[in-house]
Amino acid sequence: MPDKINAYLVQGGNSLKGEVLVSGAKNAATKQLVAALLSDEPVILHNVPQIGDVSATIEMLEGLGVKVTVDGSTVTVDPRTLNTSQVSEALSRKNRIPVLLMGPLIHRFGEASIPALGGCKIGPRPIDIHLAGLEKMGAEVSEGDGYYKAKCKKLKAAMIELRFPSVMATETLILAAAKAKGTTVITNAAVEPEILDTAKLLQSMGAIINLETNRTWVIQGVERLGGAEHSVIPDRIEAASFGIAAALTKGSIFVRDARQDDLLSFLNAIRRVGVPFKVEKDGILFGHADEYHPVVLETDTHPGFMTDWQQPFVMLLTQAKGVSIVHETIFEDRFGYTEALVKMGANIQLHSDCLGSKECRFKHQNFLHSCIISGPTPLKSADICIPDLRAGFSYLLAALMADGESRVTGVELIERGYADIIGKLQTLGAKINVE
């Protein structure tokens, strides 16, 4: 492959068959690289995916003076060389990880400075929940000249209730609480599997952390955290994406290391649509059916239907017989990618009303956060540009289903979150070239 890939040339019409190994979870690995900064000894992470977001996070840590060693899917982080509390603007615009650094940097230096954040364009995604929690823990937070700054001689425990169970806000506050003075309680918090995995790493490092009932994290701060060795959980987003790929291309894919525990709501949803699957000891076998059924579905925080499953699932519903509705309740602007699917022949309409079974926080705010899909509709090839990471796999699915060759640009976005995506698809029988 060339050093820089400008586009994927995808020939549609081939069934995907075979076996694929799920990589480590992006949403766990990137956070755990940051969590390692709380230690005063090296931390070793296994099953780290070789993707753009991991590379960007490593570059950011190295910009802080941290020694990071990469050996395939094993990454060793030595935080003892950390030498600055200011995150470089040049190294922090690629994702939203910098906000997680606030706690570890405050613990080390008594202050932290991070630039405004980057990441996918799927809505404003403000960090006020993060900053409000840090303020409750005693940090003095200010904003100016494109930077967020926080100062605190010693973070202290607090009772923090999140107004929404934000994943990254929960993670930010857990990292801050791990070495704070006293016991911090975070209620209405996120409880995603990736957060639980990071909690396991922190516990291995010496943290006292527990998930209690009703979305409540209880963290008893400790004076020091030490080294640890940890294996990142498999990526449930990638696992679901390949499951839908099997269904849409009339194929059969064994997704090795796909974990039923992490995919319960996804598996229930595709079973309602009619996608056959078989849970096995070391993975899940996904197949296809002659006809798929329409459904009404809402995204939600875990254990609900994950917002990052929404894009490939909408792609699946374009081939269901009848009218389906998807109500996005996590991000207010996540259906922009459907414009290209309509261009390829999908019948999709967007609405600002809450079209699910419940009203959500975007009601009466004029966000196009509900989607009506009518199917089945054949797709035709087109030139399409990927707008964000998770939409990227949906575009590949559309191209793999379409009649003819599609040219897919914006490929650097999908490579941020999927390890060797083209190689894996080619192994399954996809006809994809790069330019």
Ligand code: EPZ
Contents of the next structure:
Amino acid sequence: MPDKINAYLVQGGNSLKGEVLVSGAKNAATKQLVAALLSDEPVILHNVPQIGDVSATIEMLEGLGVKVTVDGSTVTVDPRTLNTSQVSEALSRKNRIPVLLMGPLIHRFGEASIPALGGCKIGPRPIDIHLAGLEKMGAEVSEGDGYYKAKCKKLKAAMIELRFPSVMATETLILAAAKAKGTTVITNAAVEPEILDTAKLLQSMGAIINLETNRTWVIQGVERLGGAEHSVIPDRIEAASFGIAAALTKGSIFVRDARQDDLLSFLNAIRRVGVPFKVEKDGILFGHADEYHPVVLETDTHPGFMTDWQQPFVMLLTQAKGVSIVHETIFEDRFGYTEALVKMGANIQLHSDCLGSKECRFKHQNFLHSCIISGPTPLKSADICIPDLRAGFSYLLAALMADGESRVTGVELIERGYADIIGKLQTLGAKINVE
Ligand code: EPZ
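Beyond the form predicted alone, can we have the form predicted in complex with this ligand?
So here's everything in the complex, that chain up top.
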């Protein structure tokens, strides 16, 4: 393998067959590395995926003085040497994780400074919900010169109702509440399985945290949190991605460690399309059918169909017989990637109306957030550049199905979130070279 990979050269037309092991969830592991800073002893995390976003998070923690030891998929975070409340832009590598540091840094230093956030370009992605919640907990928040700053001697508990059940705002506030004075109640909160997994880590560290009915987290702040050992849940986005890869390449893939609990709405959706699957003790076996059916679907917060499954699912619908609709209700600008698929032969149209069965908060705002897909359409190979992480997997799928060789660039985006993606696909029989 070359040191730096510029492109994947993907030969289409091969069925993917065999077994693949799902890695730990990116959107749990990166948060848990930060949660460890609330402790005053080392925290050991197992099943941490070896991906770009984990490396970036570890580098950021090391830049703050934290000692991090990596041994394969086990990462030990020793927060005792944490020595600064200032996260510089150079340290953050422009992903979205720094905002989670607000609570842990305020608890340690009485202040925190984090740079403006990066991450996938799928909409404006403001952080007003995070900041409003921190203010309710007593933090004095300011913004300027590309940095967010927060100050507070001791965070105090609050009743916080989120304007929208944002995943990371919920996490920011849980981390802030874990050691705040009193009991914090967060309503209209996100309840994604990755958040629950982080709550389990916090409980093992000594936190008192409960998920109650109606999207409500109740966190009774404690004075100190200690060490713990925790295994990160398997990545449900990666699991779904391989399931669709089996269906689209006319293959059969046993996705080891895929968990039905976390994939309920995904499995219902692919069943409606006609993709066969069998839930087994240690994973899920995904197969293929000769014909797929069109569906109407909206993305939603958990337990709905997640926005990060939308991109491979749209690829699947390009091969369904008839007209399908996908209405994206989480991010206003998450269909830009379809333009390249249209050039490869897909029949996809974008609309700003809320198509599907319900209206969403993007109604009348001219965001192209609904998508009509007509199929089935064969795809031609092409040179394609990955625009964001999840679109990246759907481009790989397109290339794996197309006739001839496609050249896929922008691969560092996909490597941010999928561990050993090329190795795993090659093991399943994909013909991929790197350049
Ligand atoms: C998390 O992003 C994930 N990222 C995303 O995964 C995922 O797509 C998303 O949740 C939704 O499930 C990480 O966990 C690192 P949100 P997050 O806050 O938390 C609006 C991937 O590929 N909003 O739930 O940033 C926001 O603009 C990625 O792994 C505000 O208006 O998403 C969006 O429309 C991409 N103000 C909606 O809420 C705020 O303060 C949902 O965003 C916060 C959010």
